[in-house]
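The chain below stands alone and is given as structure tokens, in the form predicted on its own.
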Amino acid sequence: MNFTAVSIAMAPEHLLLAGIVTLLILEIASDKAKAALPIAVVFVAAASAAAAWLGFTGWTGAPFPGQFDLAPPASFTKAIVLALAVPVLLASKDDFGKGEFYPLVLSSLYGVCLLASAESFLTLFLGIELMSIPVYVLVLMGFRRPESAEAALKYLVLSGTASASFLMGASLMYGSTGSLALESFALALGSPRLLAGTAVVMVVSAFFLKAAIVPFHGWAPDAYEAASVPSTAYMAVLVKAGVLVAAARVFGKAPVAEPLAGLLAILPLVSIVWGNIAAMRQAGLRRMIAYSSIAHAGYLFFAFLGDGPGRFQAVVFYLATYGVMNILAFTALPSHPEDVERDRLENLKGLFRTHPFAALLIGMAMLSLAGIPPFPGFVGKFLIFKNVMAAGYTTYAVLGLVGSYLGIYFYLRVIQYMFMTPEAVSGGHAPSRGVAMGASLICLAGSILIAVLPGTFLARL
């Protein structure tokens, strides 16, 4: 493949790299930190547009055969992930006065894009590390709580454990199949050898740890709570999207049989139940979202029980609906000079009386995350459970559906606080500033498109 074809195939990655270099030069040569935000938004939006163009034109190719390839589903996945990053960047304006935040986010997004096109365990590992390493720093940035350092260290250690598990699994995969191509995972799934089975379990365990599946979830509540609002939104949506896209690439269309099917059913099911129950007891929004994300990770891993051809479609569609609603909730959250006070659910009491538009947006996000029709979250859950039942795992689907009903309570509790409770005495919330409100409107527009045109959306994946 010639240089022009390689440049076209990797246009989103090249635009992100250009943005990183531009931001670094700006940071070194100028003290105009305010320019970092628009520059980051322009390059990320351009990368998303480039990925969408590659998808709509049906561009297919392998610029690095066996390592990196491109097809329309991968292009649309990149476009979705990069589009979700735009409101996260816009929402960071009040939290990050300096420009270090933006090259870190673009570096992490570069890793996510690599994951969507990875064809080997080497490229996949490179993408995972590029995605994860900047996030360790993001947890510390905007240092507003004394526990931020502890949370970042916990995330670093456990994420490093996941990376080690993934590397060991890939090594055993090579020893078992003689290949580092992602197709070797399907061969290992069908192999009776202990070495192959161990490789599969270690790779899956690494994904469980990165996605915060029970019992590998201990880092998530602390990291989400200690990070700033934009960093939490990024971890809850973009990092989780990268991990699940990587898992979808590894599983491919390979059928899942016992005993792996049991592992992919029981631990995600426990995550659904425990995540929803633990979220009920949380007093802070970010910690509640952390446990909610543990439950949603369970729903997402349920998708791998379904048939191979519809697996990638179900995962990406769910990530899009889950992501846009999570970011909507964070961007619509009114500002507050004290980070702890802003995070308290008690301070959302009476929000509809003081900031009605923000309350309506957060309420819409909560209803969609709960999976209540006609909001897009319902379509995402329906698609996953439909595929699980079609694959013959009816019992697991029913148990997962019952577990999902537990989540309705804490989502509706937020709505009760905002619409049916007198205003909190402490109050103190200020309306969202123009840039954050613009981010909310972008998420609102995306959620409406997904809700109105789910078939068109699914046809592209």
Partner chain sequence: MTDFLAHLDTLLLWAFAGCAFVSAALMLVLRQPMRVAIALVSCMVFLGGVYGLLGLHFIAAFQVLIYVGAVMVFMVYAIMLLDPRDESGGEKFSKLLWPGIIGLSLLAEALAVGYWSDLPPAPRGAAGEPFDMIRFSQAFLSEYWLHFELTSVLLLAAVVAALAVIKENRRHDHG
Contents of the next structure:
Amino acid sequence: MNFTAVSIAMAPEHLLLAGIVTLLILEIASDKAKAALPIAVVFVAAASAAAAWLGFTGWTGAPFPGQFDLAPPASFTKAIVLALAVPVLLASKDDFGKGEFYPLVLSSLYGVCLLASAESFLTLFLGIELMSIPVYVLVLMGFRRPESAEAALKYLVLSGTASASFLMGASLMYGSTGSLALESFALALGSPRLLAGTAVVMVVSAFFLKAAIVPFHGWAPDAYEAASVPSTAYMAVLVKAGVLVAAARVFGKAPVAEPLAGLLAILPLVSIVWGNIAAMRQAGLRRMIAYSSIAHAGYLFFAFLGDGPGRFQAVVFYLATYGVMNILAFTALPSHPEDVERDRLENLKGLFRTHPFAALLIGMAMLSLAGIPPFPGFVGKFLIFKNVMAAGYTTYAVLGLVGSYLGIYFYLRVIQYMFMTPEAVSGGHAPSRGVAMGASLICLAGSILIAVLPGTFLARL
Amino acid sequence: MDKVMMLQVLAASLFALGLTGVIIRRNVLVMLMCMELMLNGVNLSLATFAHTMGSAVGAVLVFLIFVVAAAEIAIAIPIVLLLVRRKRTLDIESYSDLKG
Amino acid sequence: MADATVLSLVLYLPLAGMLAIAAIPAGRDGAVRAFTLAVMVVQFLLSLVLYAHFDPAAPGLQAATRLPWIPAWGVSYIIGLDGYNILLVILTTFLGPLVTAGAFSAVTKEVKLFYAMVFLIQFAMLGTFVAQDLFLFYLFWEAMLIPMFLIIGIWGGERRIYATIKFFLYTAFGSILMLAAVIYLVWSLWSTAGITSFAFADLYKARLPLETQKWLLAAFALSFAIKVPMVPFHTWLPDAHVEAPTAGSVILAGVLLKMGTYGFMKLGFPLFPDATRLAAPMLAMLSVLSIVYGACLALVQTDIKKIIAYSSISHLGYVMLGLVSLDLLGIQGAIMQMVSHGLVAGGLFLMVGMIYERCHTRELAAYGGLAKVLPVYSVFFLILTLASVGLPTTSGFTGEFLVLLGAFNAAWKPAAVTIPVWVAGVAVTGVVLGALYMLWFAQRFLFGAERVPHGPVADLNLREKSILVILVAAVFWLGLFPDSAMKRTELAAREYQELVAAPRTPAATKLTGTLPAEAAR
Amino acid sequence: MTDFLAHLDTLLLWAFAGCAFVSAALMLVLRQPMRVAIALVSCMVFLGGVYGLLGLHFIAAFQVLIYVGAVMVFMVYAIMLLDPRDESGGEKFSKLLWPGIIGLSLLAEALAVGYWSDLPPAPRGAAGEPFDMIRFSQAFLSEYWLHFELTSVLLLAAVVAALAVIKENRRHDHG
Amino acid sequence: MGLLTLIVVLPLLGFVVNGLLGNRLGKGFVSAVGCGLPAIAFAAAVKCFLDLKGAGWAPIAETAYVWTMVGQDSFEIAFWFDRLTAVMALIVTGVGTLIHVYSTGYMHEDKSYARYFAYLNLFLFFMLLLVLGKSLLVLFVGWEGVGLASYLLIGFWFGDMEKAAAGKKAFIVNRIGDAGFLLGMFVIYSAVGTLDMPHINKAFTSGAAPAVSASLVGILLFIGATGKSAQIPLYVWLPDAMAGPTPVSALIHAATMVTAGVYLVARMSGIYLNAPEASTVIAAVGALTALMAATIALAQDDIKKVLAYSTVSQLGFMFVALGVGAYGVAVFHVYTHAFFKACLFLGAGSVIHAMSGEQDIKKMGGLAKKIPVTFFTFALATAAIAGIPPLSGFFSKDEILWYALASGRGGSWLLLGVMAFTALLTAFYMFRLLWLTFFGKPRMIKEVEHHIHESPPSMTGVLVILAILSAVGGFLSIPHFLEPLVALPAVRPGMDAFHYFVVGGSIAIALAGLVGAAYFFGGDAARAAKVKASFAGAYRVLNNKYYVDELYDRFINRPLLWVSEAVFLKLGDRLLIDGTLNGLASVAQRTAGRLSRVQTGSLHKYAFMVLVGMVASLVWMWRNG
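Given the form predicted on its own, corresponding form predicted together with its partner chain:
To see the whole picture, the full complex is given below, headed by that same chain.
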């Protein structure tokens, strides 16, 4: 075991860990540490840069054979995910100027990075937990509304159930293949044995639960709504990204055969329809985004129907487009002293007149999430459905696309509120804030980049 | 029924019982304990397989699960404290304000 | 090569204009208007260069730019002119300045955003026409929805939200199915011919089994038929038109609807020729149904804009009939009808906007005897009305006449497609119905006792007059001397005809030819 | 005698398993949280016994140390702290009692069918040679030290998280 | 620019100049342009005629430009000048010019003087296009164009809704005919591959157009002709068209445009010669129209309405001639009719002018002495239309009656009988008109009577010229002149003997009409009143024009509106299409509500859903595994 190899390969993780430690020291040293945000941003950005650098240099290797390895796609995934975290952190300035928010986010990101490199169920399990545990707390942090704790508990219990289910599946897999390496899942996929099938279902159920696929989605709307805006953004984007990256790692390049394919098509399809329809009548932005993210989880799992080799690429690309737009929407959202008021869609009415730039950005984000070209969301969706169709699941692909159509309405409703309806009476939006606007601009730049040059992105993944 | 089978069935039963407990019990703390029960089921399953296959990795995972379970409980209990402060009850059904 | 630059310039000028508008400080609406008009005029002049340099005899793309874009998927960036799109490009750039100028006094709120959206939609529409790669086409095709959605939704009338959402959802539904078909098409091209490409030229090579063609055609056709719109997918149009601001209506009627027919001509039919030929009788019937249905509905409307909206449905029925006929005359007529409808319906909507600015109602019953009060207005209105009716010497006649002639040719003579003679016959009744509703409209509007809501109004001002003079000149130009325009489209019409007429199912003989030999071994 | 001992092994195993099962089942029906906790503890202890009988002594030890010693003690404290406040006392079960039970049986059955139809592989190593503490430790520190490290990161995160919750608690007190 | 093109373009120039600049440059200028250009066109037409003659009657062809080329098919704007064209072009430019001149007097007081002349010139332009066109396409352009001009001129005083409505009606009814014309044109094109009329005639006569039946084409084209030439069932617009200024009625709705249908059939005689069925239909429709219009004319009191129905009736005569293959004779009647009917209308205009706009003949009477020039010319023209020899109407009508009996292409005693009876009615109602207007006691109110005056020379001069032409025009035998182009039909065997019988009969009929009218309407017209009283029911039917307008309204117009409104709009658009869509939308909304209700906030329920999901997934795996 080469120590240099380890420190190079795990550079992003190490940087994050260093960030956590620095933040903790800072926390201990002084009570009102204003430097927390910049420090966190610097470390995450550095980690992202490190991951990108690893990717560009094409660093490949397994410093911990069978546990942790690294190849450019994984490096780029880390780079993208960490880059997405930067605007989230920036957007949190008003909500969490100081405190434990940053170390928690950094540790959760550590988990996400781990997932991108995990080679065994052990690492994967630790990654998932490391990613999730801080999030339970993020949900209730700030404690802006009394229901936060309730949501955190719901999330915790169901997430715990997911972990149990995941472990049960891993155990059965261990029993049927004798190993806890990720390849055993591929073996189980190919195996006709019922035990292997059961194992696969348990693992997939766990992913469904974590990614909020109907009917495992119960926690998501509540948790999203109760959390403060940056936390919701973090959950909707980075946690989801972590789960899906983990799933993509687990599935690897193994082809998906019929009984499982049905499962991977039907439940996501139900999620798409369910999420898109339920979102129609939501009065709160975050709850609406929650349902939207349920639908998006559906699209993402569709990617698993596709060809093995293209799967990881499709998932990560979709996550990037989806994430950048979701964060854009959240960062552009004007702040409001009352958290509940900030959330209410009604209060977005006439936003274009008061905050034109914010309204334009949110509008863009909505259209992109709806998958309307030429926004990057479309390219992501296109890639997924292209793969599904190429794998021969034409009917599923068509149904999925039709399901995605159902989602257009509620995204349009947001735009309608912002642009076409007279200003809400209550008003009270705070003016756009510099840091959050900066975050929006980062997202905007990212999305334009993805929209104009999707090819370069795809070539790296 | 040989013992491995029996233990696996027991593990599955514990897992199922735990999940059911989460569904049917109203007391938050009992629900948390039922979660632990599920993890115990998993542990049993892993340990049994580790035993039958004589490989260490299962046992390592069991060990990790211990740690994680402890960590989860360490966070869950304060959250429950927060909850109880508000409504002074452990009945989870009282905590369904978020809906729709 | 120089032309390619000009084309790119024409295409991206609106986009640049949109970004530049953002830089104009708020409140300087006059500057925004002048700037937009200037850019639009420059764009039109540049496009005239393209028109002049367009070589009618050269096959293939002209002024083309080809760049790789997403090589992994076979997506490339190809734009270029050909006979299919040259007139539509000119139409779009031609209407641009007119729309801009026409909205000067109508749009007073959010002026910056408005002109930004006009620029954006101009960009998207041009892009749709010049794109020669299916992926690019689809991007532009959908992108067009957004500015239109906002234009109707922000500057529209009373029920604008309903109308604009209806518009968006209606069109998006078709697009979703088309997207599925696009993906399937490209995939099957790859799996049968081993080509991964979205370029139109490559897609024409795809040999698909008839069954597949049927499904794909259905998906494409639904999308295009909604955009055209063909009965029974038309109900978004009246609502959208009525609620849209004048500029929106003009763009909608002038250019946007043509995207549907263009789509049929460039993609829908040539990509799936065998299915098209099979479906031709049904499509012809639907076209004729549109002609008659639209006309009948126009007859009973009480809202001025709705009358013109339904008339659009009727007129685009002719375009579809011409395209389906697969007769050279009919195809050429269809192209002319597209352009003509753009001018005429666009002009009529502009004029309705002008009167609406003065009288603030679109209720036909509120008006009467305008010819006395607004003589100049009335003359222009009457000219456009008659052009809409398809009176000879106007562009409307050129299109309608050639389409009907083509349809009859196709019905009467043995041809690649069969159109029942009665269908062609019924199409001619559209001529009568068209006169019925348009003249009924003009009569109630212009003639009779004077009834002018909101008091004495001024006749057209110089700006409005200039807009209309230009439009009417174009209408007569195409009516009297259509040849220079039609020369440029003839090659494309012929190509379209050949593409659709030739069978393109997979060659079954190859399989049966090799199998027995293998069996013998 | 050795026969008997071997049989005693099996017998004990079955007994422990049965007791663990009964304790687990009791958890669902006992009303008082404290009693549920005790049932869980006993279940864990019985499982610890099972592990011991399987030769996984260190797991048995951890089971007792971490679970019973740490987790459950924490839990019991919590119960003692909170339980008196739980005046509701009313319903023990949620409205989903019967659906839950049906679900339970179905899930158990679904899992069990997996085992039945598809027996787990026979023990590979000789029956008398389960790995011992030393081998486990070696493996742990050589192959799995990454996980050891990661666990420490996780615990760090958990500590921060718990601290954060407690801070919220405190903030709640003040605000 | 060739001479033919010049003929066509001159009036267009007048239209453009008067239309754009007329209001600014004053009436003198407008009159000069408005009358001068048609006069030059007339001169050019005469020159062409001389050229034609000089070239030994070989047709002159001239291509202005290529409208468009599609593939091999070229659509040219080309002109053609042969004997038939010559007759028509001379009538159109000649009579047209006269009426322009007349109008300078008649419309002098009108505010929209320039607009009027612009429209009139526009009409001439299109009419000349129609007449001179070489291909059906050009003819059709003119055909539609004259409809437009007619529409504009009928609705000239658009402030009055009824007049505007009359214009609209004319246009739409014409359009129905045009649809038939278009169909015919398309069928011809599909069969022959060209719209060039000489080609088409040749193709049909040589039998080179086998793909299509000549009768079908013939009937389709004839539908177009019924529209323009006011034949059953499309004649209803013409009486209403009298809403326009009277010179317009004279020019468009009597002398030129309405004869376009006759011209078309004569021009396409190549088709009709091979289409006996179509010819029969034409003859039958013509006869019926003639009879029906004549009966209606009996009971009309509006001076222009009587003339309008008489025009319809006379057009019926022409179609009978066409139907029996006597194309030259039909054109002959067109020619004579142009003179006397123009004279009548312009005379009526003069009367109306004198009567300060009054058109009801019941309120006239005794005008003969007060406006003598008008009276004499009017009387002469009446005699001509009634068929009193040797006035022009006698010759042409007599020829028609003769061929109605004797033509080898469908002549019969029945046809003769109907036509003779119609001729009797014609004489009767025309003299009735004359009597009621000019003789007897004045019945107008005092004030009007006080204002009665003869028209200015610009009007009376034209009347005189036209009266002279209607008197002597018949001596020019047009059928003979056209013989080389369109041969007269062979006479049925054994019919020659009846020629003099027909001639004598027609003279007798004319005189009988005269006498009858004098008998009934002489003095205080008491006898007529008695007859009217005893046939009150029949009179009412006739006075209301057989209720045809009402029938059309009931059976065509209203059902169309009903279908559009109730079926298409309410059932189709709103209920079926939008109803379905709105229904789906509300289903989605309701589903959204129901899905929200699933999200109760109860953790138990969420967990239960997880359990259900797991079990279902497991079961799914087995079932398919």
